[in-house]
Amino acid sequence: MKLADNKATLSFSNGTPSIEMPVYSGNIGPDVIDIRKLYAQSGMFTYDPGFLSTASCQSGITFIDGDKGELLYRGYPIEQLANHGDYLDTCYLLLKGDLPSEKESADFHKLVNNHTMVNEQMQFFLRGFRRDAHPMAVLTGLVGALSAFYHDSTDITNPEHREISAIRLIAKLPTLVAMSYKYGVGQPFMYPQNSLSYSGNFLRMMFGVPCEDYVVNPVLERALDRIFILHADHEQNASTSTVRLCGSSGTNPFAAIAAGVACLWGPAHGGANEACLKMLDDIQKMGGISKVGEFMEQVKDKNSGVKLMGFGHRVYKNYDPRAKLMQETCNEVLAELGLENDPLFKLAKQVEKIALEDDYFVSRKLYPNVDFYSGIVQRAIGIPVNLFTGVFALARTVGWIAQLNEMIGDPEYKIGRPRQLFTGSPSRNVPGAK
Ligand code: CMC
């Protein structure tokens, strides 16, 4: 970051002397006011719940321009990455800063493939869960438990440990997500098949069974790869900030990523695609397409507490570029599987149509986000609704690691420790105490 030409001056109406603060510029995007010395100089904190105006770090990984609907990974537009190249090349890019050469790409694919199996003991750990446990509860546990199985790579200050734990996490997440699914449905776990692509392997571990050959459908393989690319990173969102904050204490990478998985679970974040499919199911139960209008009236009624899941975004206020790409994939997958006339998918199209035309949504710039379409694609592929967020976690793992490693390598990094505006009781005595 570089000092901007101007400075910010904070003045007070009560006669306290004004304070000058440096302003820094990034390469693109808004400048930031450096308030680090504000407390020392004024005895005051800033107040910004939800981090609406706060840059918590400097980062060179992902850039979003919410007004333009632009998403760049290491400078490359998401559209180009989604249309050329695969998820593992995107992982390489996010982790290392540049796209791999042909040889680097081949080596990286091989390296990840060499780590797809998980310690055999992990299945016994998994077996401790109820069969009907939510896969995100299972995954939070399994990812955290990796630190117990791979304690040769838990020192976050050691670059080699960071490197190997990154590869392990990227390689093993598909295996763990598929295992949590197989456990829930009572089928045998499928060991990874390293001759397949990353997404092909995941499809086989999910839907293959030991007694039959599994043939990967290339349209579904490509669709899943695209879901992974589009979800690989998204700047300082809630789960990424959680990973950074958790990792800032010096905890091991597996524990920090488990914290990210836990955060992602929430319906306002990664749980949105699951919540969206549940919403479509609910409308279906109310009577289907004929009830969409009635449902939309509930959404528009502020007192109902009903939101249109899969719509709106904190950052993208015009459109979500990932949603456009996912919409293409959605149409391809529905056509490939002959599901265009499936009632649920027709209902989704109707919801999309009404929301894009209705003044409530148009005036608030509420557009379908990536999760609206990724939920539909995953449902069409056969991924159960309660596993959607697990698939998101799998894809986002690389972003979390890249951000965590960037933070650890930043000489300005400190343990994260926000302050507060205290509104509770001032000091008082317990009855009887002096
Ligand atoms: N349905 C109905 N109204 C909405 C919705 C929605 N999905 N989203 C926002 N609004 C309304 C909101 O009530 C407010 O109206 P008003 O100005 O009259 O008070 C206005 O739109 C602005 O909303 P906001 O609350 O200021 O927006 P936000 O930036 O705080 O919230 C959001 C962003 C994503 C939390 C919210 O849009 C939402 O809850 N969407 C549904 C959940 C969802 O799909 N989340 C996935 C986000 S994409 C995945 C990811 O990147 O993590």
Given for the second form:
Amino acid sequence: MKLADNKATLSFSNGTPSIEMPVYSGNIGPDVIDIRKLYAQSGMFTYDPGFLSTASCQSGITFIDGDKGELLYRGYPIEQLANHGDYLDTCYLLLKGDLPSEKESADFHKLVNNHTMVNEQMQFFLRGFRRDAHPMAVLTGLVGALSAFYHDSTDITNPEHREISAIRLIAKLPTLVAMSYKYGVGQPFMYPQNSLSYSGNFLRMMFGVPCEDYVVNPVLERALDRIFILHADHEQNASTSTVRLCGSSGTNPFAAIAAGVACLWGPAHGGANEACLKMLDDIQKMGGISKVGEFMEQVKDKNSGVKLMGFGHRVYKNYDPRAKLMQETCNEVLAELGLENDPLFKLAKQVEKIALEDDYFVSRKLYPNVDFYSGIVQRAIGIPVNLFTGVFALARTVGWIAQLNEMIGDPEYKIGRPRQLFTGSPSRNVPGAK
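Return the structure block for the form predicted on its own; the form predicted together with carboxymethyl coenzyme *A was the one displayed.
No partners, no molecules, just the chain.
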């Protein structure tokens, strides 16, 4: 960051002397006011619930322009990465800062493939969970447990430990997600097959069985790879901020990523595509496609309490750039699997059509977001709804690691310590105390 040409002056109406604060500029995006010395100079904190106007760090990984509908990984538009690369090359980009050369790409793919298996004792740990446990509850435990199996890479201050833990996490997340699924449905675990692509391997571990060969469908393989790319990072969202805050205490990388998985589980964050499919199921129960218009009218009624899931975005005030890409993939997958006339998917298309044409939704910029399409694609592939967030966590792990590594390498980083506006009782005495 660099010092901006102007400074910010905070003045007070009660006669307290004004305070001058430096303003910094990034390469793109809004300038920031440096308030680090505000408390020392004024005895006051700022108040920003949810940190919606607060830059908690400086970062060079991901940039979002919500008004333009722009998402950049290390400066590269998400559209270009999704159309001209694969997920592991995107992982390399996020971790290293640049796209890999042909040799670097081959070496990185090989390195990740060499770490796809998990310690065999993880199976016994997994069997301690109930069969009907939510996959995200299982996954949170499994990721946290990695620190109990890989003692040689738990020092977050050691660059070599961070590097090997990053490779292990990226490589093993597909195995752990597939294991949690297989355990829930009572099928044998499928070991990784490293001759396959990252996405192809995940499909085989999810849907293959030992008694027959599994042939990877290239359309589904590419669709899944695109889902992974589009979800790899998304700036300082709730789960990423959780990983940074957790890591700032010096905890091991596996524990910090487990904290991110737990945060992602929330329905307002990673559970959004699951909520979208639930909405479609609810419309189906109302009477299906003939009731879509009635449902959308209920959405317009503020007193109905009915919400349109999978549309609009907290950051993007224009079209979510990931949604355009996911829409293409959605159509490809439905055509490949012959599901264009499936009742639920026809229902989704009707909801999409009304939202894109009705002035009420268009004027409010309630465009379909990535969750709307990714949920439909995953369901078509055969991924159960309660595992959607697990797939999201798999994809986002590399972003969390990149952000964690960046924070540890920042000379200005400190253990996170948000402040508060206290509204409880002032000091008082217990009856009888002196």
